[in-house]
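First, one chain by itself in structure tokens, the form predicted on its own.
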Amino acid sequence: MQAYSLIAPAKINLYLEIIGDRPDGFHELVMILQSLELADRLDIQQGDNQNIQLYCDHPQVPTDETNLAYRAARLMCDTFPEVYANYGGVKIRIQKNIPVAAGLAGGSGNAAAVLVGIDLIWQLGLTRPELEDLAAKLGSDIPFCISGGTAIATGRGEKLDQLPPLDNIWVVLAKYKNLSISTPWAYKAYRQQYGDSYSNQAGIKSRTAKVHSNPLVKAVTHKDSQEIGKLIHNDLEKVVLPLYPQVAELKSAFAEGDVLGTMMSGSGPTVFALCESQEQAIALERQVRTKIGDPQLEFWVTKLSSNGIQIEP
């Protein structure tokens, strides 16, 4: 019976730039993406059945159709009925290490994760264009996650430019266990405060030719690891820290320590600190959790990575 295990790489946002409204619905958006070390590990088979079962070892992580990770399963099945009518179900198990909700695409990742192991599974032989393709149908996130390392994101995230890879720089990540934000929340507040700025197609067009990412697409080019740190970019902090003063809190924190730049993630509540060495990273997790000093506060130490989904051997 066929199985794979497979990893999948969190993420963070170096660069998120918020352009203008789009006619979907969605926002116009330029980002850098970043893959990290720190990763889930999926182990998929071919079932016995033709049921799609999920488990996971982590308590808060649905193991229905609402998780990502079902929703790619079942997206496989109806795209390919006659295969999957030939192979049956999957069965698949999720081992978390990235925290859930914390706005590092955990969801997403173990999402491209299973598209990768049934296209293997099943024998698909889908390219990388195809398996984003259909990505991009389960979420923004999702087609960057098959591929991994550094990118430049446009669209509503789901148009990828590959950057030369980064794996050089340690990243300090914490998250409140007891926190968490929504996503769609963060965009609507955004569009509610500075919506007038870009509402129509004249200053989406004036916003676009000013996006303001090509330095930071510069300094990845070069690798250089200070400038990147001075230039990292979060459009959604201007709405999510003056409301969550425990997020701003803890990347005042970061800012104090010995850092090339710091910033949070996405959404949050996750906020990230850059460093040169393992041994700076580690000394700035020790420096914020005893400042802090909140039990609820966890910490990862961990590195880019210029990997996406990866077969374990």
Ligand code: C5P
Given for the second form:
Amino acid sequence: MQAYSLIAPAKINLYLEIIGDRPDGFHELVMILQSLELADRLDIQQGDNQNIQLYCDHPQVPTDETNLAYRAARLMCDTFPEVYANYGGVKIRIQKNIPVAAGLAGGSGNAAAVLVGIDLIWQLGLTRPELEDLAAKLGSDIPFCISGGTAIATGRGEKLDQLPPLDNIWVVLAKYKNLSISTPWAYKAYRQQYGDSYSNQAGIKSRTAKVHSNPLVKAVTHKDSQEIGKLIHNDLEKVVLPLYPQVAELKSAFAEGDVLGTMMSGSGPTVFALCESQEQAIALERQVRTKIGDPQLEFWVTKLSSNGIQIEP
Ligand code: C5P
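If the structure you just shared is the form predicted on its own, then what does the corresponding form predicted in complex with the ligand look like?
To see the whole picture, the full complex is given below, headed by that same chain.
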């Protein structure tokens, strides 16, 4: 029986700019997305019946159709009904290392791994664009999670343009265990406050076309970590930080340390700091842990990664 172990990395945004409304109710975005070494592991194999069986070692992760990984398996069954009938269901085990509901695309990465895993066990031979099209049906950042690394993402976040790999920067992540922020709420609040400044269709086209001259893209291309740290940007901070002072204080605490830059990840509540070395990252974690002194605050030290979904040998 075919079985695969897959590694599904976490993701941060180095850049997130909201440039307009879309007819589908989503937002037009300009982003730079980045994979991390921090990753979940998924074991995927043929099931012993026609069901999708999902197991996870983390009590907060649902194992029904509310889990994106389950929905990814369902999408594969619906898209390839004859292959599904022939092979039967799938059994998926998720080993969670990425913090849950953190703004680090943990669920999206799991869904990407399920698409790649089922493609392998059913021997479908799907191309990267075919996998990305399926991924975009499940969520805006799932196509990125397949290839990972460093990429410009435009449109809803699903149109990707790969950048040269960036893996020489260390990252400290921090998140309050008891805090979660709704992504739809963050985008809705942004629209309410800043919708007046959104570009029209022509403006969206020209801003999207100009993305390659974005100074952060140049800094990434030149692997200039000092410049990268200075230029990271996230529009959603404008609505989240004023309403969640804990997140704002966490960012300020990181900014006092020896960092290249610090920012909220996605719609939060995780805050990350970029550091030049592992030593600096570990020292920063200690400094912020001591300064804030809240047992609810959890930390992870990791590194940028050039990998998307990886098959474990
Ligand atoms: O696509 P995904 O399910 O990850 O998006 C989560 C939510 O984030 C959406 O329901 C929407 O409210 C918001 N969003 C958006 N525009 C995007 C991506 C996400 O408004 N381009």
